[in-house]
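Have a look below at one chain only, the form predicted on its own, in structure tokens format.
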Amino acid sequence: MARTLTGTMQAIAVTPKQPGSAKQIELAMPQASAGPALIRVLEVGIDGTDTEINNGEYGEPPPGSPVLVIGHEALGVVEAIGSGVQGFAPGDLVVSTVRRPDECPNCQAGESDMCLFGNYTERGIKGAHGYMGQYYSERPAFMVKIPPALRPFAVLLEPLSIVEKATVQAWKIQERMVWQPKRAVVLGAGSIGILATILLRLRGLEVHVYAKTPKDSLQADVIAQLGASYDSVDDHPIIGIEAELGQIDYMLEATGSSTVAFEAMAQVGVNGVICLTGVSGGNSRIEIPSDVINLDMVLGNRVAFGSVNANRRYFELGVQHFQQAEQRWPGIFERLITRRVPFADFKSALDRRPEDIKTLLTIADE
């Protein structure tokens, strides 16, 4: 049922394009009206996008607002439902998706992550307030119900959805041939890289992870628990991993480095596929063996593609894989949550540390 909460709420917002502008502000309390539900935010995951927006690199406020409430990885609980809302009730745990569609054919077909026109909005990123506040309102079409057993780590669902999409799309692309992948390489050992490793191990692949993190780090230990191998790129440069490992059937790049992305393209094996998920800003220029890459891509039937954002079906798939992976490796997802920071200490949460895998900003108790 609808419930009216009057007054204001606290949120963390930035003035886009102004470095270090994150601050706590007061906003009018959202409502559960005809259509939306009112969500009370429990915790928000911090990722590189939040840090980069606070660094002034990008970000776009909602129309008419000078500020943007950041945060796009959130776990919340339904506080109240508006009239006509079906499938949800007060007390339900939910994670909401990020992107909202424009009028392009893909968006209208439920694939806003494949938007043609680019006029979409993204909560906490582009043209719409995010989730780093005490409450938000949302339509059921963008809400994913979370089983209570997943509560300790369900905030990881948004980053998991990113690698769900990357993996599904890679396998879909490879339906072009008889493809029996055995070996995968993941570049990067942050939350995206480790979540990708989990999905690939669930598929039964031999997985090798490369990153700059030391061999005695928590990341390396988590990767070992999954039955994958970890090596530092300081000792094992990207440009030599094909010679070191042999045939590489699938690669996922999650570093955000354009240099790594192009070096990796030259390492994927015959009939292999590489997915780029890292977003690199700036205007860096590098020298690449373009003739070699071109020759190998053509003669070896190799594919390179990019993947960003994820629509609802990948969030739902993530819920299934949460359950499967937790059964196989109990406690694995909670190991990825390395810091929980109180709401008032948001600046510390936005300050990413080398040992962080996933930092959570605690907004409210249960």
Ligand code: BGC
The other form holds:
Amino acid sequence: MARTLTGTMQAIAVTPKQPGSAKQIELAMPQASAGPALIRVLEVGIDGTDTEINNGEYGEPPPGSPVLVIGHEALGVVEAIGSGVQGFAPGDLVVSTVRRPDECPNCQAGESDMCLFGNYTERGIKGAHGYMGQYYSERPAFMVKIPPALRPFAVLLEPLSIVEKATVQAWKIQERMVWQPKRAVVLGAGSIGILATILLRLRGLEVHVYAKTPKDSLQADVIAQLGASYDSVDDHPIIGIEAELGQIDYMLEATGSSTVAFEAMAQVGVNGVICLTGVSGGNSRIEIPSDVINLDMVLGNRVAFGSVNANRRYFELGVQHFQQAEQRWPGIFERLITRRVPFADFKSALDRRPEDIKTLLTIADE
Ligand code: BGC
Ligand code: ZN
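With the form predicted on its own already on screen, would you show the form predicted together with this ligand?
Once more the chain from above appears, this time first in line as the rest of the complex follows.
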């Protein structure tokens, strides 16, 4: 068994469904019984899901607990490991996956990201504490080892795994025919949109990104470095993108706006595919040109699909693509880390500012 550290630790937790409830709490050190590895957290990335949970729109505490420790994107270091555990040693850098399986056939096959029954838990999101604390314990099956050279940006592996899955799924779906994709459109220039652009450029596609961010922003500059085009939706409304660009083979929606998702569906080209990744916690309703969208989907063999979460295969793919992309665009991932916030200022980290790409909460310096 792992060394059990006694005492308490500091973490950030919310009371789910209570807007703005994030607070610093003291928790018992994780128990060795919960997982034979004890991991010390270095830094945690913040995303839209964290902000939505802190807004009270999303999130569920572990059974019996009134609070939920948030954070699902974490880079940590193995502090102690149970004897007999293969493949990890103290000092190893680790990013752990988010979802934990239930009894369904997909989860049992190692694909909890495709869970059928819905009784999965997600660390920091649904029914299980997350990583925004000094330590957590875990089972090696859910831990992904990080080469030391990736230390400066490995915390981006979880969001990268999300786009790895979306991309692999789209390409698998398109095995339904001869498919030679040339042009892709990415909607949204947050970390998901930019990471998707990186993967699509690595696959050799021409990529056009559209978002709300101004043209003179860091986002636009990073996208230009990747050899993709960037335009603001203010002067290029979504309805009209296909008329402007021509055939769009692949679209990735990563704005979080369900309106954009439906508008985009009418813009995919013939035989094209659109992947939706936004988790819209709200309840908005819109009117859509349903005849036009339906007709286009049918007559053009178009596919729209959703993609959530990622199993460890996609994290492992992400580790490879980190290395390939760094070689091609040195320093690209560090450019995405726009704020590092000290632990005590967690409230400011949870605040999303328009100029943010990825905000990190620093838990420990080394
Ligand atoms: C996380 C996913 C998770 C999803 C839905 C996202 O922010 O990255 O791992 O499945 O939220 O809860
Ligand atoms: Zn399942």
